[in-house]
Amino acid sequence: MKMANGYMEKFLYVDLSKRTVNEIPVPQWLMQRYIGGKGFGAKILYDLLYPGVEPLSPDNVLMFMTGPLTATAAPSMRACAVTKSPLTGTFLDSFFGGHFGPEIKYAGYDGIIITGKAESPVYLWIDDNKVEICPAGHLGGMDALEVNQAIKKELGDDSVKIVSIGPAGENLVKYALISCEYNRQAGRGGAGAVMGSKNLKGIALRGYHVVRVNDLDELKKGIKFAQNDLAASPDVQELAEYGTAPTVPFASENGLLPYKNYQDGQYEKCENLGNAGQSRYLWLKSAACMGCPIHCSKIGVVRTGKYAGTTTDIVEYESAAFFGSNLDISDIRAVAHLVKLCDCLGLDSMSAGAAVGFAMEACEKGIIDSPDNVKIDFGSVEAADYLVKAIAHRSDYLGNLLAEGVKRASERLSERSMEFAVHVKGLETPAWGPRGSTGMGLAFMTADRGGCHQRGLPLGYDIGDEKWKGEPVDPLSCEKKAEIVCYLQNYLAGTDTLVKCDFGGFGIQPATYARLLSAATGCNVEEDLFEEVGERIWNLTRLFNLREGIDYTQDRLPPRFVNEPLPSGPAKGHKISEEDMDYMRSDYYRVRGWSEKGEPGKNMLEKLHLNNENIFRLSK
């Protein structure tokens, strides 16, 4: 009899090209070392992949993987995407909200791992404990948003659950999304490429289980000091009045925010793309995924302008920054426009941008030409246009160039080019200058999907008011970095096993999300718990990556940050040099536990119960 724990207690395996579908029970050992979420996936990842395995090969596995509060009314309905990333080669999670996550466990399951490739297009329809694999053929060249639409229609319910690709996913574009309903996606590191190989166009859900805690009124407690926890943070209040966009002039103050491809951190027209420009031109109510109290994104519509009548989302500050000021697009009605041609496409917007704005350099610089229909260049509406149409279709030299990624692109192209080529182990960078802050450059250097700052975001001691052990910290200093990035690095692994809201996140206490967890599962948990499963998880994806033959050498941020001085703004001349970088890394490495070569001993294997845990086989 399955225990009143939050889990569902099994997940779903379906192999495509065998046509096999089974229900697989989770390990009890696994649910007390790893929680859920980005712990499964890591653990499952790990065991079941052999080294090597090419990302968008049928013996890759896709993931999806919810916690054990995901479809509770706990501030933790996110789910997560895990696969290995065809873009950098390392381990992938991405992580997506909105309503296709709690359908997991209301269809019965903690997750779903789908390997294999089927022999043409196809969808799965999980229909509570019925699965079967449908063609869709039919489907092929819809954008991910109108697959949507046309899976609710053939099934004839408007309520299921869909996650689909678009275009840029069948044409295995290195970074294509996954589309989570309308407006939530798991967007980095190419996941929706890994569904394309796999001939796999969407997954429709719809379910009927409950989700039983422990202890329900204990969990209903909980929830109210979450909801005193959120309500008492400053940063959530903000984000539920006007979501990411203030980030942007936030950022460009601080000399953080890219401009033309990071040739500067600062831009002059930053407030048209910020929360004063979006309510101006899009915004007309608030909205929120499920069971979210913060409600942080922001239903809208073009209303003036070229693209009037474009439906729109919040622009989240990433996607405004990429398509904004890096591009030198000043008008937030393009900038809309253009975020939602890559959501329809299915395309990480943040990717897409860095791509875009690479090219633009190039073009600039005399290394590649324009096409004869467009000129590329940085301010261009029409270029941007054009590129993410050509990328997503791969449909000339152009676009099929950009379609791999900054990384691949540079090197196909020059050495010359591979100076701005802006990105870490192959993941295009995020909207973080950090010659602003070099607590972010670790983490940039550090973090196990490439590039990122969701895996720890130390702007709040960089920049911000918090203090680490008390003291406050220089921004452009190497000290206590390590120290910071470890901890955070730690803590938001071990709290994206739940899988909780990054914005919840600013405001919920460790010891909430203990007591949250402690009523679901009926264990007692105590609020270090987060860490030491983040520290297990942590070591488990540096494991993958070295046996993928990501290594120390690739702890290195890109050469504009190194040998580029910020050419404005309050770190106006600062760079953070292979000095820095080389102290960083040393002593990012001792905090860590791990040798010179960032690899993690046997002591600490031992320490995280890593070299004598059960293996998680599936199959061969």
Second form
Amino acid sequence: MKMANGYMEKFLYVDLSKRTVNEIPVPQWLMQRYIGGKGFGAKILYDLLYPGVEPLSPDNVLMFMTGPLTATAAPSMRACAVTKSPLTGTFLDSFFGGHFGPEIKYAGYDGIIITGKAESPVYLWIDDNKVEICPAGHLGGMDALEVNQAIKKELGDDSVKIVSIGPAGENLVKYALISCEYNRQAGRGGAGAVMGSKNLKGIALRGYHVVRVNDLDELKKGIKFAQNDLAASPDVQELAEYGTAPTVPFASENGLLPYKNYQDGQYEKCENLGNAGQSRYLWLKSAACMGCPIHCSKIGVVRTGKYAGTTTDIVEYESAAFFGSNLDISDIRAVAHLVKLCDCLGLDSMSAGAAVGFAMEACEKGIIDSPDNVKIDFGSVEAADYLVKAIAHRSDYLGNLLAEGVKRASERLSERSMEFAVHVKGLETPAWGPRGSTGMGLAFMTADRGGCHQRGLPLGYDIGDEKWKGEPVDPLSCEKKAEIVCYLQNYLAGTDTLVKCDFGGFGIQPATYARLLSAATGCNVEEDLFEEVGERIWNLTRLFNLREGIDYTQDRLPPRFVNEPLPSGPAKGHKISEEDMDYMRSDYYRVRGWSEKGEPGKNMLEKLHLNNENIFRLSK
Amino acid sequence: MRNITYFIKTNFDLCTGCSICQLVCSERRTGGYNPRYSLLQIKHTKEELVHEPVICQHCKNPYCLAVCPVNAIKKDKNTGAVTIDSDRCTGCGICMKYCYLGAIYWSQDGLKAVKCDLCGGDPVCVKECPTGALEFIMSGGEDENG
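Go ahead and give the structure of the form predicted in complex with its partner chain, now that the form predicted alone is out.
Once more the chain from above appears, this time first in line as the rest of the complex follows.
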């Protein structure tokens, strides 16, 4: 009998245009060179897409990828959706926890690859090896969680795991999300719009395969190490207790919290949005993704006020910031309502909150007019509620405009509005105004999917007490940032192949991940593997973006962070100037071994063996 | 004097729904992972506000034992553990039909009834639960008056 290796060794390939379903063996070389998750997605997307493919056309590919440790008891593992983003035109990977990812493997697959477009709305029903393309016309217009319930009812089994889109995905809102069971989303970059463009309303999974590893005893030892790593991390222990809610006051204190579309970095009512406000008004207990002991979720219910009765997960940091301080809304119950609305309608709450903030500022400046029935103003819950619905349904001029994201919206409005359209490469930046952390600025400038904090989070060095090569790091200087960001990007891309959760990664050590991976696959690997594979992936996604015409001129920050000094906080008066950006960008390309125009040269491709690789094809 | 029964108490208020209990239970049974092969379930209700673990309570008056036509189900005199003798089990399924909790399952080959046996006295699900949502409890025994 063949030795188990943590993989199911098969992809499920569905062509919705031809209505064909095939199983494709996962090539050995793909497992060896790209491990799983982000690695599989990056390589397959690069190989399958032709340059310039329209993201919302049938020719785009939508994938759900797992890693060799997904679905085992190795703590805090996830899965990812990979596609070409309709929001940015870049490579897009969007990670999600919960129970859907593991079920892909229980159904017998390492990933699901979807191409084409169904003639009319459908959902996929994957019951182990039996795959059906089911009509979904009756699910049209339902919100993402209603679809979840409706499909479970239709299939007569509550244990089925489902991903679904809401109206935003159907209406091709550029930042529509994929809802992955309750309270988990593949949020960023518009993977939900790609799903909508394929007329795919949902995917239902049920699997009876056993996921086996090469050396179970070794895996169990590795799990003990991982549990000890997690227990030893103060960051993880804080997440276990309060989730990401304490980050709201932390970010405010450090001048990093977006206030009124990043006009400032502090918010005097930040405690209302943090753990103090949330635990009082919302939380009942901790909840967790499959196999995760951290339980960063705090599920609860709004007890009082207009939104009483709303069941809500923790309003995690990004959502609390974008629908709270960013809009000058301090009532956490209202923020919970708005975020839940995004979840149900199927909008990325980060981009949606940023778009609403952009609209409020545009109204404030007289660039756009409020609709007749509602005044668009900072601080107005009613206005935010109105805009979220208008965006998801594209129901009026303003909703339709904002549904395109702040980059396109500002380009259509006026040059003046581009001054406060806060995005990198079209992706609305996260709730970490970078003027008080140049490292964060560089991370946004260079992240493969646009303005993102999860591809390298140098805050620990810039703001925390982590040292780089034994030396403290100045948050406002441009020195060392390229090295730090490159290291983080490589390591995170490497471990995003497993697929690890970022929060687990705060505690679990590189050597422990290597130990877990070795036990699962039977290949004895060392911890430096992750940086090596990560660098390969990072170069490959760069090649993808370059092929799409996204070049060095887009490795920059939006005008607000470049031209406007931060009004308050420890970094008051600071901005990241053109000179700062030029310096860090050049330094970054140097560390990466790229040309002055940010292109990986022949030497780099040879070093990473990207010049003579196998090509992944959708044939057996 | 009352009879001692050991059982696993479930605390919905502490359960995070992480399924680690199911993962380790399935691992013990199969040597790999899939919660569908574990001998306990977690019911997710009220938009996942509630995660309720459901596991054999090793009843003091087990219906499963009473209805088994071939006396394959026994209750241990010392521990109170209710277990199935798989050699005797004919796979008729009547025990599953009358277990109120739904805590009896088919074996992987679909031929026999299987259920929680408390791992012989040291249940892995309790040991690995990160929050105390599962507790190993001894009930009964000597009361205060002896």
